[in-house]
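In structure tokens, one chain follows: the form predicted on its own.
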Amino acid sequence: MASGAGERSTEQIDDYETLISTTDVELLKGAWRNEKAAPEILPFEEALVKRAKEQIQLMEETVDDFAESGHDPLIASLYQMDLDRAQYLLRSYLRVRLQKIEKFMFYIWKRDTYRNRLSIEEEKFTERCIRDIGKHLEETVLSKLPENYQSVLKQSVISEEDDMVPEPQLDTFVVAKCEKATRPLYLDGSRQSAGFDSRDDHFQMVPGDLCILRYRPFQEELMSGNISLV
């Protein structure tokens, strides 16, 4: 029976360790960076918050296994550490895509590109929050005002555009680390093109370089993995 045991707990050991020792960890870290630092919310990482998630259950399964064997309290420390970690990052990286969210909703909702980078939890959240947050300033503010000043998105019915709702400011300026070698880029965003040589404002990256750069011209090379973000 024992034997049966210690069999059991060896292998949730191996489990854990090859889990460990892939790169899903330094992944997410990466993505949370690159959340953090860009100025719109990027496409979800789906597979990896997946993969993060159950390689957490292993490892909370294996710091309880090793305090009930009564494993040496330093490695089962240790072991609590590397979840710790793992939680903190995931968390992080959730938390940062949900306070985009509440920025920037309304752009957000308007906008199939980006509503497309949101979880099916993220887009339910989305939605929950245009219709609370439309229905707390009928109430308060905007049943008061004169028709005309009614909208939540314009500030009058004169207003051609949603003039009333923030827009993710894609020409901040971010430090970015190069991990590919990225294509010859102009600038202003424009692709290498037949006069590329005849023009000097063009830019390229090879791998390791970090720049300060406008977040714009360099966002596909962020979605493409070729840059992240610091």
The other form holds:
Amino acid sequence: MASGAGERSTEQIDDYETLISTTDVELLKGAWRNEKAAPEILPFEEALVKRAKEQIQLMEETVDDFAESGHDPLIASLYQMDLDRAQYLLRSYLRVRLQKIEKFMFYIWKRDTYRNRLSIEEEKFTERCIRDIGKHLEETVLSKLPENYQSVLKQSVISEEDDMVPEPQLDTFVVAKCEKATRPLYLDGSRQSAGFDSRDDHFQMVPGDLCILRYRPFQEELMSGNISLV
Amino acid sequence: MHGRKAYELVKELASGEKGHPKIFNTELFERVIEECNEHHNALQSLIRIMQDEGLEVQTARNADRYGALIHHLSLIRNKRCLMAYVYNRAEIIRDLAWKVGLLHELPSGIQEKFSDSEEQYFIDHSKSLKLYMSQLSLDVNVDIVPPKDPYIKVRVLEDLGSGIILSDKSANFALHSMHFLKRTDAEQYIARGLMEELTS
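Given the form predicted on its own above, I would also like to look at the protein as it appears in the form predicted in complex with the partner chain.
What follows is the whole complex; the chain from before opens it.
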């Protein structure tokens, strides 16, 4: 924090910036960006989506009021544009999630951590997806194969694990932006401990830093909000 | 040769233009399934020979066991190819469900490219999407591109008449007529190829 005469204005700017960065639109934008960039499905932002929906509804009413009262059409159209953008954001956020579900439904369904990240509606959707594709595959391929080879998830009965399930590529690279100063990080994601002190490949990110990182080791940093994806 | 037919099947899939599926290759597909069953028969007869000789299938190290293994692996490979073929086509179908999910069946022009089961899958998946949207009371299949302007200019490509009422007005959507519409209203018609967006 600066001192003396500058103090007041920096404080004001800080206040303004925190205010702007915590509006729901900004939060939704952040969630949307993370969801778009992450290879796996992230926890559903239930409260945020609920608030966004309410605000969109409110805005729709405002726009309707404007249209009825014959207010300045320019203002009305500006509101409409803002509304459209907010709606796009919300729809796109939900859409990206659904598309991930479509792609990795079996993978998501059999793991509780992933299943708990879905909203109730998404869970129902996943269930239906699995049922539909299961039925389709069964009818087209599986029912015509020898008995021991009919599983959707396994290559044959002797497979010990599910080896026919598409999985998200977690080792892909993402562009991460630092939000909060992080503890020293290692590129392979290992925790800082006494044994690692001798290693010199750690680094620290300060807010605003951009790094290209492997996704898997930094999942936790993303979940805790220390970094965001771009 | 083992797995050759299945390979052809997958290759056909990969060589196709993205998002434009070819006709479901029933003939080749059935041929691969047949091959699977042939492998299975061969596999079982080999196992039977080994059992007749009193050998343990898991631990024996003779020619018959390795023969059986090859048949097993060929079968698995064929299965994977078949599944990949159907699964990747299913992805295209899901894509279609997103784009034209408002319809209750596949557009007639491309219907013949899909098998009956695939058609049913399209209907089922569209229903799932619709159910999700109705639970949320929010259409997620509009607004595909980020909006620049709330209104866009469109040209009608198929005579739609005046039966359509959009959220703020109704108009006569005759063939080739041009309109200035709300983006959200126009998008579904654009997706179905009934209108096109005019960019200046």
